[in-house]
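Just one chain follows, in the form predicted alone, and it is written as structure tokens.
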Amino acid sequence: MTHNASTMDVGQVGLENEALGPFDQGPLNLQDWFKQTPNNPLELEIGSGKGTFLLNQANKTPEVNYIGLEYAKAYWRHAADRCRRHGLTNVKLIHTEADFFVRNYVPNECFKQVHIYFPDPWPKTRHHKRRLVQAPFLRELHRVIAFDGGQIRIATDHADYFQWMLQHAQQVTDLWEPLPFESPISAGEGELVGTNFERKYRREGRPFHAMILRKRA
């Protein structure tokens, strides 16, 4: 069953960037978005795509509240519509740019985990500055992730970008401890994470690279 953009309904799941309010008035209380489960721990997915990971993970872990960020409007609408149709009250999808959102709207130490799966590799050298996973952003994530073993979970199909990630993680080893990747509970058999991109790339025979960065106290 396919849905075109005109028939999609983001319902209570999707939020436009404009709905966040002025960015210079300090962080939001993100738990206010989850009226039914305001005491659940919070996790963030950056680059939710069509929402496959969020849909499966939120369904399997109703005791966690999830915020997904997606910059591409068509993907954002698609993902929010899917989560709405599945009745997921523990998911909010925000149409926004990740670095801007984290820097301006997210309070200190509020996320248990941050998921970054198959981010845009920006392969051309002149575009490398646009890559999301860089030392300054890892420092910013350190601010918003909780102290009790909070983690960043990263996966990519792009070997060069993964080497870049490792180099930038090396610059902040005082903040993050690298660990081997463990698949989330929602991953299917033989899957690393279970996103749309992973399934597509797996059919193409691409190798995958992944790691966990655990916050140092």
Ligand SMILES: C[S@@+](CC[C@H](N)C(=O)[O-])C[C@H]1O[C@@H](n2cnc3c(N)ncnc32)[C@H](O)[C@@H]1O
Second form
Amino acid sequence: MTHNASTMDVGQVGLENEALGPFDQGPLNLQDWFKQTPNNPLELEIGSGKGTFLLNQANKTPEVNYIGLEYAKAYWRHAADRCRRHGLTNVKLIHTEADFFVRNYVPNECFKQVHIYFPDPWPKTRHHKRRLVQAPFLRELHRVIAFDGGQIRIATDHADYFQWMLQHAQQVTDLWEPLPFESPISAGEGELVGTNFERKYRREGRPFHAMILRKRA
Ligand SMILES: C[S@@+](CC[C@H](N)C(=O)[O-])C[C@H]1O[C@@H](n2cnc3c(N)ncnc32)[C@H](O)[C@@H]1O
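One more: the block was the form predicted alone; return the form predicted together with the named molecule.
Okay, now the whole complex, with that chain kicking things off.
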């Protein structure tokens, strides 16, 4: 982290998991978090890291509300502090685990898009079960993504994990149609998305793999 944790302030952007309330009382109205723009479309990013995608994307598309999920506390604080300092009112960053959050707090068909950029690859076979993108979670994302053009955007540097994702998407082809990747507006010149990990891996010369999964009606 470049900033001292004690000087960081998550302000109105950051929300702790505990602030979500009991997990077994049904979904939340997530738009209540966007007091000024509760009718704008809603998008989700899973694994926001230092928040570079959210910062650029939310800045360029103020007509969209964004929720970012990050379970590493130092990254969550860093990302929320950055968005607060930039005065973004269309971002909420939640310090939570993604599967737990989506299953317990998210209503049906509320996200226009879900962004998953450079998820942890868990390369050891005995850790594969921890991978985020797998068939049960793709079923759950199908529940929370809006029918009307709803999609998941995924990018990774990890060829083996990408093959795994394609295989898991194959298990739920009734739910998702794979399509070629299109960069979000956050991407700078020559970038796929423009995240910290992308920039680091690009300097190392790693190849990237990316796709869109579009929800079937
Ligand atoms: C490899 S980093 C990529 C960060 C950022 N997307 C980027 O491209 O720079 C993966 C991030 O996802 C977070 N993460 C992984 N699994 C998660 C989960 N199940 N729930 C919430 N955050 C998660 C990690 O803490 C980490 O910050």
